[in-house]
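Starting off, we have a lone chain in the form predicted on its own, written out as structure tokens.
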Amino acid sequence: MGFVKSDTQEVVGSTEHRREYSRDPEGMLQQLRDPDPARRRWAARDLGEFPEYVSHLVDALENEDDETVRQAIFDSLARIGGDEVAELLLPFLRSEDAQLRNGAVEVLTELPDATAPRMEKLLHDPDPDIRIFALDILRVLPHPKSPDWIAQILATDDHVNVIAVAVDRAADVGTPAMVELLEEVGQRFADEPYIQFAIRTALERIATGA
């Protein structure tokens, strides 16, 4: 049997690294700039206990290139939560970096109270990609207004890709009140085979309560 490195050894080594810095927030911020990603990861986790340092964690995301450190930062931001976290993460929805975008979306879905007041603005953003990301958030955002927000998009948006995602969301959380609206969307996008298929799926699910 080959030798398997234990988790304990890794933790011990990382703990030794951590002791090189003071265990106050200022020391953790210094550690967050350490060349060793393992040390930065520990700092990111520890700073999740200090809501007043949210902006420092978000700033670190912009310059961080290690995926595990980024994930630790996102985990700490989700743990802290609140309006400041939601507001500071919104710009990452426009990032060219897929991991930053997806990480921001994931955290926002975990913060319904902070994200919900910002949904109207996201769903009416001039950039169709942002509207799609907003619909991605609605896919898992536990909020009672989700069907209403999706209905708004179905009624007013004219971008085919946005509508396609909105119809998919309607299949998940649609209500009987959405049937007429979905039929109207089908008429508006009569030449789009995928939208026609998605509408049939959504109507079937609504009809059966699936």
Given for the second form:
Amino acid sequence: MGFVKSDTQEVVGSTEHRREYSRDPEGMLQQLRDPDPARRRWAARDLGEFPEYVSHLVDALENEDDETVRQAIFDSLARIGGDEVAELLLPFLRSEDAQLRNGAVEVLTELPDATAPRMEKLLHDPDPDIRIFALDILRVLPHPKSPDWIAQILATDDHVNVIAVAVDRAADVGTPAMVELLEEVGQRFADEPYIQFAIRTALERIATGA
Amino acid sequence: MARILVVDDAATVRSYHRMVLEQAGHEVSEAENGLEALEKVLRDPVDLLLVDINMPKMDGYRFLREVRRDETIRAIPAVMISTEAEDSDKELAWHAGANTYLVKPAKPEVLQRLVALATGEVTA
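Could you drop in the structure for the form predicted together with the partner chain? We only have the form predicted on its own so far.
Whole complex next, starting from this chain.
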């Protein structure tokens, strides 16, 4: 019963929140600036129905410090999807704020059609952290070019942490054609115990098809 | 011997840390994000947390802030471990409640030594 009561109160509250603002997008944008996080959260959810207001949601994300409102904005952006969302979220991969970085990664992984054309650029970004995030996206982004992208990183990248994550991805999607490349990486990073461990793990998984 | 919860979204990293820490005689459990870790540590408190930063659902900073808010688990020491080596990252980790910070990938002897210090098995 407790759960039912709680849900009812939330719905009633949301209705009250909605009444104080007009229910058109302009009213929702005003509500997105309300001091009450609960009202901002409802506005963020409702604006998910209006793709033309994507940039307003992203702008709000930059200034929002409530984690639940941020999550509501990310959920709405994922629901809207498309190229504009992907493009506007890419700068968040460079954010100092871990929740913004991870939120952007999660939305981008839910938008394979919009994110895939941007992967090559991300995987060759001068910042190793961005290349790592790109590999994080590949973990859940289903794309036929993933093995090629991972092989490219293994063959050319010289940053130990990028290689560490790329070896992890090779374990996820690796094919027998990647074995020789992984052995070469093992020789290049012979002094890195973690890389050696990750390569052994990847080779075992490729051999067993796990 | 300490009971250590390794929190990282990468399965290979968790396995590596488990191997290194078990070689040093520790008992290791795993969680793949902050949310799962919080549930586990509230149910079964450990002696040390080894926490990654970037994870889905709940990142390492937020996880540590939640741990430090809860009286029953707030005293558990935490090592934050991440690929990010900037001073600003370490500062954020300390603000979130980390006792110390280690940059990945960690050499086995470095990780074992740091864990021994964090759990009070040895002193500096």
